[in-house]
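Taking the form predicted on its own, here's one chain by itself in structure tokens.
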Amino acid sequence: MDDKPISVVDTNVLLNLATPVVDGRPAAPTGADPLKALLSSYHVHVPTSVIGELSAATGSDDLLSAAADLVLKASHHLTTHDVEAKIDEPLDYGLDQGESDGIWLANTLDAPLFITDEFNSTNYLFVSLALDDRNTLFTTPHVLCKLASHEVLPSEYVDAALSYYVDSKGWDEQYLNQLRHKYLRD
């Protein structure tokens, strides 16, 4: 067994990593595959509810559906866990099923990383409360910057991807600029 760290991810993270790959518009960054970079750098674990959420996102003629199709095609690289029967009580923090299952899985696996993209909402605070103290909470842009700092992804690609997310997702530009400063420009 290799020494890749375990990461538990939320559905939105997988979709956000796949979106630039399937987006053919000129604004989309090119030259790398952030989903493939995550899957090759970490043992990625997900609750089965994530696969259900991905399947539910397919079937349309839009970027979300195309991203979900790409993730499902790569799902053989994901380790899935049926956690619903094992959870005594669901979290009562207003989080969706996938987030709640992912937090339970991260705590159970003693995963060093739990990656979610709830950072533009108060859910991020609730996720951080629900995780055990040994888990580190990451976001998609944070993971992309870490992958660039480890030379898994080109820094130029990650820089372009962060701008893409600001424009396409409305993610907090100040947060992304702090990540750029910390990981891409120092």
The other form holds:
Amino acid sequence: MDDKPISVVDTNVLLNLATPVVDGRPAAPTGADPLKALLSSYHVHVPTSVIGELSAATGSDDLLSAAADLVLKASHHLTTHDVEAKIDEPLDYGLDQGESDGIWLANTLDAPLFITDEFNSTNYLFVSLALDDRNTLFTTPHVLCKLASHEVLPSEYVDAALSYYVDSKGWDEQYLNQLRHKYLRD
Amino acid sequence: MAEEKTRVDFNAPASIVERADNAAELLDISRTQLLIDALQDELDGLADDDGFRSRLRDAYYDERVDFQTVKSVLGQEEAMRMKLLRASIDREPPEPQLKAELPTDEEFYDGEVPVWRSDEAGDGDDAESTA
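Show the other one: the form predicted in complex with the partner chain, since we just had the form predicted on its own.
What follows is the whole complex; the chain from before opens it.
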């Protein structure tokens, strides 16, 4: 058993990490693989429902489908948990089932890291409330910056990837700039 | 609601004051009321303006404006979201543990990495790659 920290992630995090890897357009960053970096540096645990959500996203000829294909090709690096069979009372914070399952799993595993990309909306408040320890809550861009500071990913790649997410997903640019300032530019 | 009032003096171009007075007279309201209404409209509009919201986020994350200011402009939930997000920047995610180099694509994935290209892009000149 190695000492990789346990991380719980939701479906969107995996899809967002895979997207720049499969995106062949010129605007996409190249030269590194954030999905591989995360799954190689942490023990990533997910509710079984994530696999179903990924499968549901495949089958069309679009970027999301290609990203879901890639995550499924790496799914043997994920540790899955049948959460639904174990939850007595579902969390009721207005979050969707997948997110609620993930938070339940993070609480149950006492995971030191729960990653969400729900930080652009007030859902972030609910995720924070639902976690037993809100200090374990981080976002994909924050973790990417952390991976860059440990040289698991090149800083230039993460810098370009943050811009890519701002353009393609409308992520809070001012927040990402704060992360850049802290991790990527001394 | 009888909120406390602050007296404000300011100089403005005579022509715009004249226009304001004419409008106030037609509306049968005081000049002061017209100015208050105009300020209120302007501030409400800014709260919905993306450029202004960006500036406000920047200022809050940089600690140049406080929580109450953000809350008064963007509302309680958005201000709380930003407060939690700002606090999270100072925390550190657990240290990533990577003993060796990252594995190759062949080792890591079951097969090749799919590459997606949009159909409308007619410049498909970059070489097919699995990087």
